[in-house]
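Only one chain is given next, in structure tokens, and it is the form predicted on its own.
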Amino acid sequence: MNILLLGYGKMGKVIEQIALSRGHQIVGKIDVTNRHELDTFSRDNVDAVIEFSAPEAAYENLKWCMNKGLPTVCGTTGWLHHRAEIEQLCQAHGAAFFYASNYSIGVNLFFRLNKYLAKLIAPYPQYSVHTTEIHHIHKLDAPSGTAITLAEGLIEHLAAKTEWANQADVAENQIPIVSLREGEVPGTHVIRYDSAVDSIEIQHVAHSRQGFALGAVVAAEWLSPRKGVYGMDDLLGED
């Protein structure tokens, strides 16, 4: 495939290592230095556009793409207040949208995993749950898309449980999301459960980009051939 990358930072150089060592050309790199070269490209010499560039661009990158038709593999978080319009411009345009908030296989797994957890301790409770993100110094978003995602898994099984909150000390009905930036973290997630005897705990470590990055290149392949608005459920089935 020809492949357009709308961000070059760490990500989208281990995106491009991957995408050419499985086959793919990389058409264009894209990023705040030299965006005047978007108008360069059209359905005509891309094939699939993978986005991974900051909150403050994602949006004006995603309208770019919807608007002409390009199936788009987005991984930036931050700007999901815009979903709804970037989702309708899809359709409007016959494009294709491919939105997580993380691309590796692992994550997903752990998204299954988180949920199953919750049915399980949903009629318990004397367990109270909390969660905490570590990423690297670097990132912008706080927080994490992936810690949203597994909240919203959360809140799904958890009755008690209607909306999440960005720190530690949160109302009976919030999740507390503490986010902490450290060195070059990848990525950590965990989900503590605590009662007064006892506490359960599930973690997700990632040990490199390696995996996200493959992820993503994965989900352009998928979506290339195809219109609409899609998620890594399409992609890897449904529980």
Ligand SMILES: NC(=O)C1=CN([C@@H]2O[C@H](COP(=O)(O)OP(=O)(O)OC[C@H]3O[C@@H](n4cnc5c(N)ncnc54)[C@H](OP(=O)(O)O)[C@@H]3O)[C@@H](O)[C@H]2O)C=CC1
Given for the second form:
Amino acid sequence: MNILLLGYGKMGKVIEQIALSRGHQIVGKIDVTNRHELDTFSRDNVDAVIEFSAPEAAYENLKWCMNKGLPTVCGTTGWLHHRAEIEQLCQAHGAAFFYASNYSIGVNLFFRLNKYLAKLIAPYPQYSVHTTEIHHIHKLDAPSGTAITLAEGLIEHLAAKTEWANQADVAENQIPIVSLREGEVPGTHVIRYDSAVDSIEIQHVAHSRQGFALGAVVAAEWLSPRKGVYGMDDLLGED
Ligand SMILES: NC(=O)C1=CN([C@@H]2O[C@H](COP(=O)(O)OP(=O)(O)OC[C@H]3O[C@@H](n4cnc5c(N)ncnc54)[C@H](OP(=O)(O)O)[C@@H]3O)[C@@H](O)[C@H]2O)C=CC1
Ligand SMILES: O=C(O)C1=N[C@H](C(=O)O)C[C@H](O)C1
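Let me have the form predicted together with the ligand next, following on from the form predicted on its own.
To see the whole picture, the full complex is given below, headed by that same chain.
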């Protein structure tokens, strides 16, 4: 498969290694310095785009991909206020668009575990829920996209919770997301329930970026022959 990398930073570089090891070609690596090269790419020479750039860059990048009708896997976080528009453009131009806040298999199992645990806890209001995400100091957005997906899973099952807030002290109806930035941490997410008598905690710890990158390449292989809008449940199968 001919893959165009939109964004060639920490993730772009790991994705490149994994794509090459799976027999794919990287036909372009676009960052802020060489965006003019985009003109040379089209459906004729690109089978899939993998977009991991920056929150403020993703919207323009994705518009370009959708207008060209390109199958595009996006992992960039912090741009989702534009999601509906990108999905409309995808349908209008016969493109394919795949988004996940986290491409690792482990985190996607963790998303399901999080919902299941919330369902179990829901009848017991003595438990209060807290979430924490820890990432490297270079991360531009907070909270992490993964933490937002986890909070959305909690909101689905905890009737008293209607929104999240990116702080420790929150109103009764809010889920607290505490964001910590430490060294080179690839990504840690913790869900904790406390009552007066005990605590229950689940956590996912990424040891490297390999799991995110492998998931993105597998998603690109799956997406390339398709048209339409997809996410991890389409790739992995419904719960
Ligand atoms: N969904 C998932 O599984 C995961 C998502 N992410 C998300 O992916 C994104 C990227 O992460 P990461 O690789 O660590 O970030 P980096 O900062 O290491 O890399 C970002 C890259 O994007 C480039 N870039 C910035 N603006 C543009 C633009 N306008 N056009 C093209 N390229 C651009 C940067 O170029 P330059 O170097 O020239 O500035 C850089 O090469 C983040 O939003 C992060 O949260 C990360 C890991 C997993
Ligand atoms: O910026 C990162 O590094 C990561 N971003 C994603 C997020 O915001 O959830 C996924 C992963 O946690 C790493």
